[in-house]
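Given next, in structure tokens, is a single chain: the form predicted alone.
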Amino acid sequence: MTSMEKRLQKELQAMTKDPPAGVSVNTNSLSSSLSEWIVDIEGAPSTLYEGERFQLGFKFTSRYPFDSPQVMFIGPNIPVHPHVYSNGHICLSILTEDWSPALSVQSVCLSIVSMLSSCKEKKLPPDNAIYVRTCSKDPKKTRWWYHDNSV
């Protein structure tokens, strides 16, 4: 087993044993390596999003964790966000610049459902249309501004 399955298998029983709240793995979608993943998201109550279902696909690679993984919205329901484009895509500096060994699946989903959850206004970034057409389909691909603190 490798020092990426290793850290993953640890990582999946945590999040089985003891998941966040509105967080789930769905262990169905895992692939045999565990370098793929579904992770299920509920909204928060009380916020914009509560009740609504989301789904975030991760891939890592075999330097995860000293690589970030790649994280996206997949499935049908993105959700309308000022930092999530429409295509899935995230605008979150901790899965890129500001990625760390430290963090896990864990902390990434809690910083996603928090992010979600201090949205005021569902509304899509302004450049979603020119991004959407022209980006790679990695998201880490991308070089991100982050200009916008306040969502």
Given for the second form:
Amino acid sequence: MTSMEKRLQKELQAMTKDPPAGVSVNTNSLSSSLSEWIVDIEGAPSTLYEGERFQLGFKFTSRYPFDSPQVMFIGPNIPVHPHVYSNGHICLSILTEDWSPALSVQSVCLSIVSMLSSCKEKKLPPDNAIYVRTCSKDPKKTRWWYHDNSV
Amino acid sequence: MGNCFKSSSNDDISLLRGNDTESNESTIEPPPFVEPPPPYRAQPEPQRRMPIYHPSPGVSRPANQLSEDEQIKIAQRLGLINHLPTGKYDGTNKKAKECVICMNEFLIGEPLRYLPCMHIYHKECIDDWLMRSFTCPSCMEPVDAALLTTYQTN
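Alright, leaving the form predicted alone aside, put up the form predicted together with the partner chain.
Let us now look at the entire complex, which starts with that chain.
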């Protein structure tokens, strides 16, 4: 087993044994090398997303946890949120330049749930239309485009 | 494999052979029809032969394809990393029991590295990270700033 597989195995064990509130790994979705996961998350109670269910797609390279995972919303329900593009891409710094190998699938999911929870008004990012039309499929690449052009 | 699992008891033979460890003993003799290498050999082996560096986050390049500036930066980084204290886990530290990078518990005798912010990791795990980003994974403290502070107070 590679070090990436070993670590993901540990994370999977911890998350299935003791899942954090509103977060559950879709175990049917796992590939044998664990390089792709789907995680179901639920909007937290008494927030704008209460009762809504979303799916996060995770993709890991062999250099995980030194490289950040690719994380995006997938499936039919993409949350309407100022940091979530309608194609599922998420603008969250821990997914790119603020990534640390001490972070995990669990901490990323909890950050995303808390990002949703702190939302005051459901609206798309201001540059959603042009971003979705021009971005790369890999949100880890398109983040740079976002920074260079909107700052 | 096993960035964090290499014991200090490696003998000379293992150095000659490269990076084989306990579980891939059977693969030393190549099979007659060579398939793509199993995933656990794909990473560590070429790294031993031609070191791969990360001149900026997310960029990985073999040593012979680096610009002069990148080589200087990497050499400086290697020098700084070597200034950070190391040791072996002896089981006496009750606070640090696990390396948060590989999520494995420290085993007696495993090489560790201590960062100025007092966070402790397997030496191999943290060295790999520090070559990409000179920050502590746990507290995000820039290691060079913390290093300077320790020099000034000494």
